[in-house]
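Next up: a single chain in structure tokens, the form predicted on its own.
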Amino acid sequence: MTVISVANNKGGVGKTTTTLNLGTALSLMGLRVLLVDLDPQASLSLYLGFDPGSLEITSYSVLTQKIPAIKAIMMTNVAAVDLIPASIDLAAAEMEISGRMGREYLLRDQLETLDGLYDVVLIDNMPSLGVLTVNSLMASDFVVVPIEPTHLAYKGLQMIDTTIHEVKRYHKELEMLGCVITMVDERTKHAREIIAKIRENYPVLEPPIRRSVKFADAAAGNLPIMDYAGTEFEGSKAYTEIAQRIFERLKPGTTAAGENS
């Protein structure tokens, strides 16, 4: 089982959209996918049509070890994609676990109990580099960083890259898989310059995701872009190509049939 954190401390860069659409694309390759919503705003849970306010068991329950992870899993309307949802209660988790011994490993210990049930776990993180995101990074094999081609988002990329290097002191296997450049409008000089800087200084999972109203419409319909706009839509094909690049880097033993050898 390969665990991937989708993270950037800058908000509004497409983390949730990237998490869902990469998860969907990987499931279409035959992989069993679990999404984990680790953001108190619960955007991923809302995207998939869940009401966070009505949920009694969420990632908060898992992180605080009130229940085992397997009991928090919910089926979604996307085939072969399950979800551990979030709620606003997650905002209290940082304070609740901050004094615990080994607090950075709480999520890792929970996810390890699911090994064999899923091929890939994708974690949607909050726009922060606090203990929740550190838990996510400590539980992960790889990090994918969505980034909008703006100056402020690029600064956020530099910060998450620094955090990854700090975490690697304790989790040497953690690797930045690459950036997903989102919300791209290549007609602007600023966007082109930032994209060039990203490509020059960081690994990039190509191709870029071009800005389209269809992504917002898909979210409103609680659907991944492939289901909403079809697999031939440019954005669908871009996420599918990125997912293929990720598939090629998964831990040994993961097969396109969703079986571990």
Ligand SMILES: Nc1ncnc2c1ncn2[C@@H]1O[C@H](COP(=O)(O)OP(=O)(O)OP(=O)(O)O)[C@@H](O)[C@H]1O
Second form
Amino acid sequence: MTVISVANNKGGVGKTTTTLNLGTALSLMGLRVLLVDLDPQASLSLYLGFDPGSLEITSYSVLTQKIPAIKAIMMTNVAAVDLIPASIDLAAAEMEISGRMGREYLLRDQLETLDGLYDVVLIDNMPSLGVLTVNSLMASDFVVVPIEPTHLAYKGLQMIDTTIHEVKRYHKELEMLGCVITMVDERTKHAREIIAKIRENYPVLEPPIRRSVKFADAAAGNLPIMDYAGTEFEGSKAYTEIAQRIFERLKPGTTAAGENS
Ligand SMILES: Nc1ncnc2c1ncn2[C@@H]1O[C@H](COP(=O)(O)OP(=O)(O)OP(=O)(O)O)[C@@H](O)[C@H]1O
Ligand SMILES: [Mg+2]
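The form predicted together with this ligand is what I want next, because the block you gave corresponds to the form predicted on its own; please supply it.
To see the whole picture, the full complex is given below, headed by that same chain.
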């Protein structure tokens, strides 16, 4: 089982969209995928058609009440993609767990109990670098950082990079797998310049994802981009190509469905 954090402290850069579409693309490659919603906004859960207000067992219960992770798993409409949803209670989790011993390892310990059930776990994070995101990083083998090619977002990249380095002091296997450049408008010179800078200084999972209203429409329809716009849509192809790159980097022992021990 390979665990991947999708994280960036900058808001609205495409973390949730990337989590769902990479998860879907990996499931289409035959992997058993679990998505974990670790954002109190519960966007990923909403995106997949769940009502965060009506759920009893969520990532909040798993983190704060020691409810076994397996009890929080929901099936989704996307084949071979399961979800541990979030609730707004999760906002309180930061406070509740911040005084606990081993607070950074709560999620890791929970996900370890699911080893063998899934090939890939993708964790969608909130736009901040608090104890929830640290839990996500501590539980992960890889980090994927969605980023919009703007000057401000580029500056923000340094922050997440610093956090990754700090976490690596306690969890040295953690690896920055790469940035996913999102919402690209290649007609602007500014975007092209920032993309060049990102490529120069950070690993990038190519290709960049172009801006398209189809992404928001897919979200409104509770569908991954491949199901909403078809696999031939260029945004679907781009996410599939990135998923292929991730597939090639999965930990040994992470194999196609059913073959994992
Ligand atoms: N390539 C794209 N082109 C156009 N719109 C996009 C693209 N990717 C995502 N979006 C839209 O941009 C908005 C923000 O995306 P998303 O929710 O994935 O960002 P986020 O980083 O998870 O935000 P937050 O920080 O609030 O969690 C959403 O409305 C989404 O549908
Ligand atoms: Mg989000």
